[in-house]
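First comes one chain, alone, set out as structure tokens in the form predicted alone.
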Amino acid sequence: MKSAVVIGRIMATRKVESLTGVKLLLLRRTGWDGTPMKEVLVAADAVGAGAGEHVFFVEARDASIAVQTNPPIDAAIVGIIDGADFESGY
């Protein structure tokens, strides 16, 4: 799993049938400490995330499994991060 922040939403009038009803969000990758990275990607939302929320997502085959209709996707949001606790030494 990787972390990101939701920075926008993608709207598509035409898409494969298995994506009908699936919300597509624009993510900016972050480190687990919240530090923004350059990478931006589109992910299917499996948990109801919204703008500005910190989320974790999966890629590749795991992404397709995360969405009930098994659409052809490369990334899926599978959780919303409420907080992270880092212990020294890790």
Contents of the next structure:
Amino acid sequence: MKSAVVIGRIMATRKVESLTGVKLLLLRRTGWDGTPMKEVLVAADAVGAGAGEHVFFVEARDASIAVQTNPPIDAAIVGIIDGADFESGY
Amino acid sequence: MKSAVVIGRIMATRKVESLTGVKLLLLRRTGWDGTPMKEVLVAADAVGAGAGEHVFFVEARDASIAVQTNPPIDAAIVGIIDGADFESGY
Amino acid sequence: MKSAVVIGRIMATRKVESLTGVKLLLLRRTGWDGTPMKEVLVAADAVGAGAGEHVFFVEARDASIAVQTNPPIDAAIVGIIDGADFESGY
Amino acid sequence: MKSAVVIGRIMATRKVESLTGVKLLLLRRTGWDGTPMKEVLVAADAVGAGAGEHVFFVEARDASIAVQTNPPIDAAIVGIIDGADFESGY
Amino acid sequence: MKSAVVIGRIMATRKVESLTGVKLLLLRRTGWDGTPMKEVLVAADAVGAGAGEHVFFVEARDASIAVQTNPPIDAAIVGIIDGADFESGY
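Would you mind generating the form predicted in complex with another copy of the chain now that we have the form predicted alone?
Every component of the complex follows; first up is the chain already shown.
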């Protein structure tokens, strides 16, 4: 899993049928501590994430099983991050 | 998902049978705002995209489920981009 | 498979249902001899690994089959490394 | 899909059973206009390609579904390229 | 498929159950002509490869179908290389 912040969304009227009703969100990759990175990608939303929320997403075939219609997607948001506990000494 | 612009197509007479009737389009990767990139790839067309259209595509196994014959492909166009809404402040 | 050391964990209350009860651990990549690398990632835990343990994990679709609920994950810890035998002369 | 030119083949007597009878070809990656690249890989042949032919291949799980025995392969040649039409102006 | 030489093995007592009895070998990547590279990885053994042998392996989901218990692995040795025939002139 990788982490990101939601920065917008994509509008698409013509698309494959199983994508109907699937929200496509623009994400900016972040470190697990929230530090923003350069990479911007689009992922399907499986948890109801909103702009500015810190989320984690899966890529490739696993993305498809996160959404009920099993649409052809290769990235999906599967959780909202509450926080990260780094153990000291490692 | 990644975004691209359609720049041409590939002709192939000898191919695996499940690719019969599948349109193979040449794409140039773009940013989500439409900025063209260097990378050129070929993807199967699942939405009837034409030259110059701004599309988004999926890669790997997900590409195969976008086309009815489930052909052995690793990239498929699954939607035409109408626009992108970037939320300010993120 | 790649090797890593467990350095913490991620908390997430809102997430897809099949992730309920799945421990999400922060890993730092290491060489197979234990040398730490820069990359930090999050993987589901399928073996009960704890902080500081030297583990190996799988990526992509294979991660999902390591956990009973088949959640949408793309990295899973599948073993704890006891040691590595390097044959001399290769 | 990516394009390549066939530059040779691999011999292997001891292999997993589902690879029996599967031709393993050495490919040099090319651009879609035929320009040779540095990368050399091995792919299973699903179309009867010969030395010097300009082909396109799929990678990852999709490769396996291109060959009848569904062998554990991660690259397969699925078509011979007749030509590429680049639309002007994009 | 990629090529490698077997340089050792990994010991792991605590692991997911489907990995019981699966030999995990340390590989050093090589070119198809046998030239050693820097990258070292671990792959499950599906052909009974030994130290010093020149092998080829598959990655991602395809690795899993090479081993009877379908364990969560993302790399598997599927053949021993006898030799490579490079066609002259390409």
